[in-house]
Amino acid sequence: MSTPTIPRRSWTQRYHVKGIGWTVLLLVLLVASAQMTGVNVGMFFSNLGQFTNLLVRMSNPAWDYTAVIIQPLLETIQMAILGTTIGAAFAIPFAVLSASNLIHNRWLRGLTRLFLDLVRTLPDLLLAAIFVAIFGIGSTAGVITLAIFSFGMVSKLFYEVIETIDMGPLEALESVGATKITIIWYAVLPQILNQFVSYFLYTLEINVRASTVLGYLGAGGIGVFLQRSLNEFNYNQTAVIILATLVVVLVIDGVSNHLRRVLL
């Protein structure tokens, strides 16, 4: 009985030449990028004391400020829910038109994806500045901004999920002459409902955080109070705002996990 021969590794495999080479190349690119963009890494460490000082000043939250931010925090949540719901509702048909396994017309699919790419190209801060100039200071500009942002994000994630579904139920319905709407309703949506809910809640979580930043531009919500506390160096009030936003994000994350378990 012959003994099995153990395959011999090449010297590049023994000494991990490829891994070391890619690591060195990445480090060289990082150093070169830092030099080209003028990033001073030493400044980060030299100013680390200021960061620590800021955390110390925020370590004693002004809990009595909670009563002041309850209403703007609720407005922020309402803005996020409205914007996410409107954006996700409009994203569904565009996601269907972008899915290659449902739409076989390349021109229609390509134009739809190009439109979605253009929507995702626009930064939310730019959209907020434009809509504040159009509609004035208030939550209307914030809701429209979050709706457009949610539309671009959810549509991208949604059509990628549609392209991974099982085509068996679709082919079965097509064989009996079902219409496209019937096929989408009974064969597509049941397969992607749990992912859609997960992406919806994930986008809602992002919008809650984003709406606090949009308040800097006058788009309503708790961001106005965050800007005021920072401008007045009331970091104890800033800490309360950050903690309140954290609680909202944790609640949304808990609801998302619960719904995911229920749907699965």
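We call the rigid core whatever largest set of C-alpha positions still superposes within 1.5 Å between the two forms. Numbering follows the first chain given and starts at 1. Remember, it's a predicted structure, so these values are computed and weren't measured experimentally. Compared with the form predicted together with the partner chain:
- The two rigid parts differ in orientation between these two forms, with the smaller turned by 13° against the larger.
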Second form
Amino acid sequence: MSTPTIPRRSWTQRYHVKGIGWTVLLLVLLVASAQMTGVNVGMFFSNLGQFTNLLVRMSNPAWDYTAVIIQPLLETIQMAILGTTIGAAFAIPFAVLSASNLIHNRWLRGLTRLFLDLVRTLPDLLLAAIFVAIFGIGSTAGVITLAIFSFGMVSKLFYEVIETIDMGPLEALESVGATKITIIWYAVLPQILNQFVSYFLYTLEINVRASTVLGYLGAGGIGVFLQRSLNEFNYNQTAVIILATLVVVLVIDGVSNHLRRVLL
Amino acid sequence: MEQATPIISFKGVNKVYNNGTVGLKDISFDIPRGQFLVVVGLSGAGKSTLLRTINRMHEITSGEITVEDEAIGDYKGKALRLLRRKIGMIFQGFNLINRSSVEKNVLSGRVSYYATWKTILGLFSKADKEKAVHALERVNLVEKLYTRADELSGGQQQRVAIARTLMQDPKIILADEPVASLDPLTTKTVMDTLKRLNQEDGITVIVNLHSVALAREYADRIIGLRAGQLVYDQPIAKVTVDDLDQIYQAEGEKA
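We have the form predicted on its own; now please give the form predicted together with the partner chain.
Below: every chain and molecule of the assembly, starting with the one above.
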């Protein structure tokens, strides 16, 4: 029995030039950006004491404060649900227009994507500041901010999902003589629906957390109370707010996991 | 049979892909109404392209194709959709909507008879829902009406695809390698179904096949493609094994 002749690998393959090259490049970039931005890792450790100090001060949650924050917490959730739903609903047509496997017109696609990039570039804090200025302090400003923020994020996630679908059913519907909209409804939507739901819930979760921050700017919800407690150095109240928010996020996460399993 | 008026006619059809590859080269032939035509040839010989030019899923570069005596080259929008409506298509990969029920898949074959908004709301008439049941009856799958498509075996999925096509009331069925991913037993079921539709309903059937044996078993007529050219065209009575071997051999030697 003769040994089969194994093809020779080139020297770049033999010494893993590519892998090593990329790793080195990444490390160089990392170190360089740390140097240029003046990040001091040592400071993080030397000042760790202040962090633990804060934790200690928060270690005694003021449980009676819970009753006060339930109402604003609910308002936060409602804001998040409203904002995410509005944003996601508007995101669907834009996601379709951005998907390269559905829209072959490069200009239309490029223009839509440019618009979405623009929306994503606007920081949510800036949006909140603007809408608080327009609509005054309250949850209206918060909902609109969250809607725009979700729109930008969800549309990108959505069109990336659309680009991974199986094109076979689309071909079949096209050969049947279906219109473009019918094709999308019958062949695209069923393929993406559960990933849509999952991304929707993920965005909702992010929005619950984001809206706590938006409250800082007067956009309503639990954030107003978070800001107040921090300003008053009432860290025991801060602790309760953080814990309550954690519970909400956990619940949404649980619901999201459950729905994904049911829908799949 | 041979004297019947052609339902499809190719006249000097050429197809060159954007990258310069020649897909079809000067193809001319007629397909009489009611024929069971099998197209053989190696992968890449242009079988799929040929099939898809008939319902304009692929555009041709020059020449003319007529379906029921009408040139189809200029069809746009509604006219194109109406052309596709009377031409059913079966695919190698079945192309069902996996997450949807068999019923919805079958009904999706009927959407071109409805306004877009009605298809979106799923407003199919009672008659068409019964038609769907009847279509499934013809492929012996009524009991799977409410099953999800991806829970079916390959052979069953292909029969659902045939039922979907039946909903179009097609005059022509194009089948692109319909049994390439099926085992011998289910292959027979699917091919028998196509043959039955051909004989009972008089639907013109055009099938791309790899298997010479299957081609000889089912075809009324066999045409062979090699490198985009029509190299063989005989009624089944005149087809010999040697002929078919040559269609494959010559290409194999070149490669």
